[in-house]
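What follows is a single chain, given as structure tokens, in the form predicted alone.
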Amino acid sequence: MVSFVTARPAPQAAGTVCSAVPVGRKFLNTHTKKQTDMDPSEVEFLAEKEMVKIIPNFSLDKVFLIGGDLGPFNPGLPIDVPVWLALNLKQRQKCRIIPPEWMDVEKLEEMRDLERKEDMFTPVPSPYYMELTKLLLNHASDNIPKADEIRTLVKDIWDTRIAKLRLSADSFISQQEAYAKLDNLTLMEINTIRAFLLDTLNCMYKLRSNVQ
């Protein structure tokens, strides 16, 4: 008999207070400095809701959860479940996790090479590609072929994209633009630059106000 545990509760973020900061003729919604931005653990919590395929080694009728129905579970038959459940079952040796199709060395090499070649951000296979790689490799690396190579390739893709993001932010600030649009960014990538970018824009606004 397999008993299910509920997904871990979402991390509690500190309350945020938004203020409108004018930049040129535009307005930028920003958090006050006393408040905290989204923590990486909160983004990881969202990633745990993504679906992944597993091969269970137990039998269980359909399970009715708030997030949707799962099952039935039959030994040897693949089934899609949330990442949080897949990891829980894996830790109890109740299943084998099948890595996502994009978690393949050849496909990741193509993604890395394309990301390095293009000036713009290229589409990623999952909005949580970095978080899923970390979760699956940390808890189910024995189910993922060439796990070390995959970890390195995903890190290369991440580093390339973050370098592009920093260059974009630098250009945005130096040209004193009012707004910018960047496609194909993930939540975690945006989260890495948010605090720096908002603080910089706030300082720019204060300097302009003093000059006027």
Given for the second form:
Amino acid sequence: MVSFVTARPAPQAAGTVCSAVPVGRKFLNTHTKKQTDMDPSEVEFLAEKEMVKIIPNFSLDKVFLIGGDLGPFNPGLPIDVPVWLALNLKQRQKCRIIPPEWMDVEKLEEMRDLERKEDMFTPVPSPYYMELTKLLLNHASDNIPKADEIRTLVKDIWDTRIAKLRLSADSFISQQEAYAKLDNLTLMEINTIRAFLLDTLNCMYKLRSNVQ
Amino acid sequence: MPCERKPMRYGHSEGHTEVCFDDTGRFIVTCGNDGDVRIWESLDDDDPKFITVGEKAYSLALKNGKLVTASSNNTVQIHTFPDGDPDGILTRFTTNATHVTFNSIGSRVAAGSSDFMVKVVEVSDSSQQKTLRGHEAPVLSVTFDPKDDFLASASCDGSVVVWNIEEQTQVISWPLLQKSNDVTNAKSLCRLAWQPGMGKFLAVPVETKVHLYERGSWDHVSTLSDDLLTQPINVVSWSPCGRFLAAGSVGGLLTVWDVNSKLCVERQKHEKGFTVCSLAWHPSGSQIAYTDTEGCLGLLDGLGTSTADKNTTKVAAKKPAKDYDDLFDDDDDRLMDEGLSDTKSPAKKAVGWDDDDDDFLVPATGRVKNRGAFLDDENSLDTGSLKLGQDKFGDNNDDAGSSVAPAAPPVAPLRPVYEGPMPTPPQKAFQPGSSPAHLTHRFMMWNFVGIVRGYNDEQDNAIDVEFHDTAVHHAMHLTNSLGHTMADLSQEGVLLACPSTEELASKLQCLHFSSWDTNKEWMVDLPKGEDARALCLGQGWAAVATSTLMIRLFSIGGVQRELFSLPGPVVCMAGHGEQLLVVYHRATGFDGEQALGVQLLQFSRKKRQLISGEPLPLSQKSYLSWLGFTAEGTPCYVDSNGMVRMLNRSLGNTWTPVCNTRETCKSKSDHYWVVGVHENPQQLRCIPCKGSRYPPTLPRPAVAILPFKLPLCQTTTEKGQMEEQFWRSVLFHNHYSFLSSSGYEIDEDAQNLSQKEQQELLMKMFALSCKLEREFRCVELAEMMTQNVVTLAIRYASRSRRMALAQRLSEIALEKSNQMQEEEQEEPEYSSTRRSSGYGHTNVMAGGRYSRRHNQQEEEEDEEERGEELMEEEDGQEMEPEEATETKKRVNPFAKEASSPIKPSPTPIGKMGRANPFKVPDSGKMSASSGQPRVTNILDNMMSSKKSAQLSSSGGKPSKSPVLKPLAPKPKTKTQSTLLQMAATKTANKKAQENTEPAANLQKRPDTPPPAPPADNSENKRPKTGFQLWLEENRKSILADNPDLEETDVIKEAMGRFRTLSTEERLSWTERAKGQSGDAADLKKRKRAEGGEGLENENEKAEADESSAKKKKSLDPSSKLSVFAFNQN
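Alongside the form predicted alone that was just displayed, please also present the structure of the form predicted in complex with the partner chain.
Next comes the full complex, and the chain you just saw is listed first.
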């Protein structure tokens, strides 16, 4: 029968898990990591707590875990489980994953268009949309219709948002603003820019103070 | 009149073709879909001359060297014959002409067209045209009256009209044909023919018959028919002599009648069975040339039309009665057809589907289906809508004829119109949980176990079997070489069946994957002429319903078992465990209703029929869409209106609606496709289908869960809600009683839980009714409660100062106890399991308790005592372990209950118990008549109820029921003393009982240390056993023998000695113990010999105090109530 991983592994060293972080990656690798930074794998770890629907192909009574009770699992009946469990079961071919509602080509296209149109950040379907897309598409692409299109679309949205983020960071610095709003930004996005931005600001501060 | 059928030869490309002879009969002239007119010198002419007249040629006529053709450029052209030179355009239409014909002398040409018009044109001068308007659909055919006065035409609007050419008016119109919207959709081309010569008769092909109408009177004078004609006649043609009439039909049958005798003189079948679309007689009358819709030309030769016939007088003989019948039949058929094309009819839906619908259409199945269903209907609808703007008549197509000819008086006999209820076409057999068979990708079965999918496209004809639980079996992929259309799936195997083909019999295939041998498959051929219609799998058996109204049972391993006949054609079947549920057509339904019957059989050791052919209730104008069992084994079905009904076994096998899936649908065309029903937890598993009735196979549909809801009134109110919950709970826990009665194990915890839930709901409703001052309703509710809960209700009522109510409730409580006692006596098991509205088990317990109180009193009280002991010390069992186990076995939960902490204090027990052992039953008996003793009885009830209540609350805190707060303590009353007395009797009785089995007790004794000698007052209250008595007497001698012995050792020694005594001696000691009035040695046995004596005694004391304290506390509320009860009196 099914045995559960009741303790899920903590994120491993950075760099092995998520490669979708074009900006932060360089800095993570080149600079010594500060305590305040969050590793993409850590963000991913948080994302794995999100719930996703699966259709198990086994039956099991309730499982009692620290994070809460899961189950009972009835074969053929959809049930909500955390992503980490869903992926684990999927890898052992114990379930089929039902993609989240927003993981749909039409909806994502709409979102992408809106994202491109708006100057501000638009609300995202899930606070972990990038991580979930990555995880689900890597492990369960056979359960997700039009997986390739979805991957492209999410990447488009991500790129658009990161571009916006860089632009606003640029204007933030050039106009010497004191603060910036981070509405509708996801954790992953914030962490992508955080290391770079903070270091830059520090650096600039040093330079400026030397000038004066 | 034997004739020779010449072999067919290729004439034109596939499509409509026409044929005629030239005037001399030298040439056969044909036209066809390729737009050529071919002129054949004979049938063997391998190089016919051809004239190209257009892209397509629809019709041709030839006379006097002029060839008239209707071609696809919407014109009617003339060519010279035989040269084939174009000779001008005769006339034009807005769309193509469908039929052209010459008059008898060749001066005029009549042409009917798809633009509803008929034109009559002078050949010599095409400007002289007469247009005949009045048809409401494309014209099928035209024919001239040989005398040139009239012209007859048939149209797709269903009418055959005779026109006066000069006046351009309709003379008469007969609604004879089926309506259609285009010539290509018409069932028949309906080529009319007017008898040559005098033109006495007009021959009209109507369905499979030819009607003859008399010129002038326009009466329908006779009908030519032939039994072999099963398909509509396309074309009729008179022989040049006018005596014979040839007809060609859709199925390729050529028939020649002698019109005078109305006998069929010649029958020929088209060699390939293609539809004959044109016929022409050789001018000599000895040959008939014909063409079919595949473009081939054929010839019948050697028709001896010259042979004289004798009886020619019969012709005029009218047979009105027969005609009447014909008309009526015809009418009826049409109405049936109307019914068929009803969108609601499932049969039609299946038919209406286009076979080449590809998978992309599947998601929108519902709509497409509806469209498909209209395919046939559209014709009539179209013509109906075309009628708009013209004279309005009823929408009934019977009126169509008269509406076409408003001027003409109805010469034809009045047609009787049947206006009563119309029969519904019976729904076809189906497999519950499957999507329609005509889909290329479909679900053949979706049930609890798994999914069977069927693929039938160009690349693949395969079946996929997938299991929800992969632990059952791995997924399977089978090639479907036999063309299986039906499937069922169980934990043991897959059952497949295919219909019979021309060569192969209908087959049943079973993949018995759970078999432990190596042969995992078997196959059975059904007898010839028998087709599998429905199948199902149960546990260890398979069933197939066949077209011969039989159900054949097989074992899962392939052994043929019973077979039996069904009263009607099967609709579907379902199996579960040992139950088989069959639904069949009981009769013909009317006005959209289905008349279904249901049978439920059980194949357990005692095979029987649980439901024998009762009508299956369906929603109005709906049909059955799913049939099955809940996972727990209760029959269940869904109709096309989305109503889910479940069998209510506790209400005489009636069907209760439990859910309406349509209520949760967002749009009208959405449906839920039910795949399973669970009673515990209450789940209706189904697949939401947007805009259709069936889910597509891709993307994989996800199962949704719907809650059940009984359609009770006013479920928005609190009362309604609770009532709904209560009855739903009752209904959905019926399966426990069924399962236990058929010998299955049941989850008693769950059952008790559900019963508790029901009782809680009842109590809530009770409280609500109390609040609303509905005391009568309260009593009604109390009737449904178990006795224990009634006592709670009594307390609630008394607390809320409803004395009258409490009074009535106490009567109910009494009744209930009596009733249960009777039931217990009669059929203890059955009654308890059948009780649906109560704590089934608690009932038994309570009932059992009461019966024992009255009848087997000692035993019962012994149990009370037992409980006390259990609670107070573990070792207590040493005295009568046998008996204890015995009682435990009988009423298991009782032991638990008895161990609840409220116990009468042991102190008064010993003394008072013996004093009046039969007091309780006496008062109980009296209570029936007198008021006062009843009170005691109620209190009695309350005692027990409190215990069980505490059991459920599990707090162990006495006297705190969840509903009621403990009342302020009051001085003890007489009643309480009664209670104590009651408790005391128990002990006394127990003692007596105990002593009846001393030998057994004593034999057990050595296993455990014997109790210490009495050292405490409290211990003296217990009755002594024989051993103890003996020990008392012999202690001294033992001590004398071994002065240095410890107390425990003394007892050990004593035990040894006592055992060496003979049986008689031991018996005498026990006798003495029994007879001894000394205060029971009973308490002593609790004593732990191992422990220090003094300490033990102290403990004992403390314990006793505690328990008595508990007792007092626990009695408080009831004593309060009893005070009230007395006040009442």
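By rigid core we mean the largest C-alpha set that fits within 1.5 Å across both forms. Please read these numbers as outputs of a predicted model, since none were measured by experiment. Positions refer to the first chain, counted from 1.
A.B. asks: Core-aligned, what does the C-alpha of C203 shift between these two forms, expressed in angstrom?
C.D. replies: Here the C-alpha difference is 2.5 Å.
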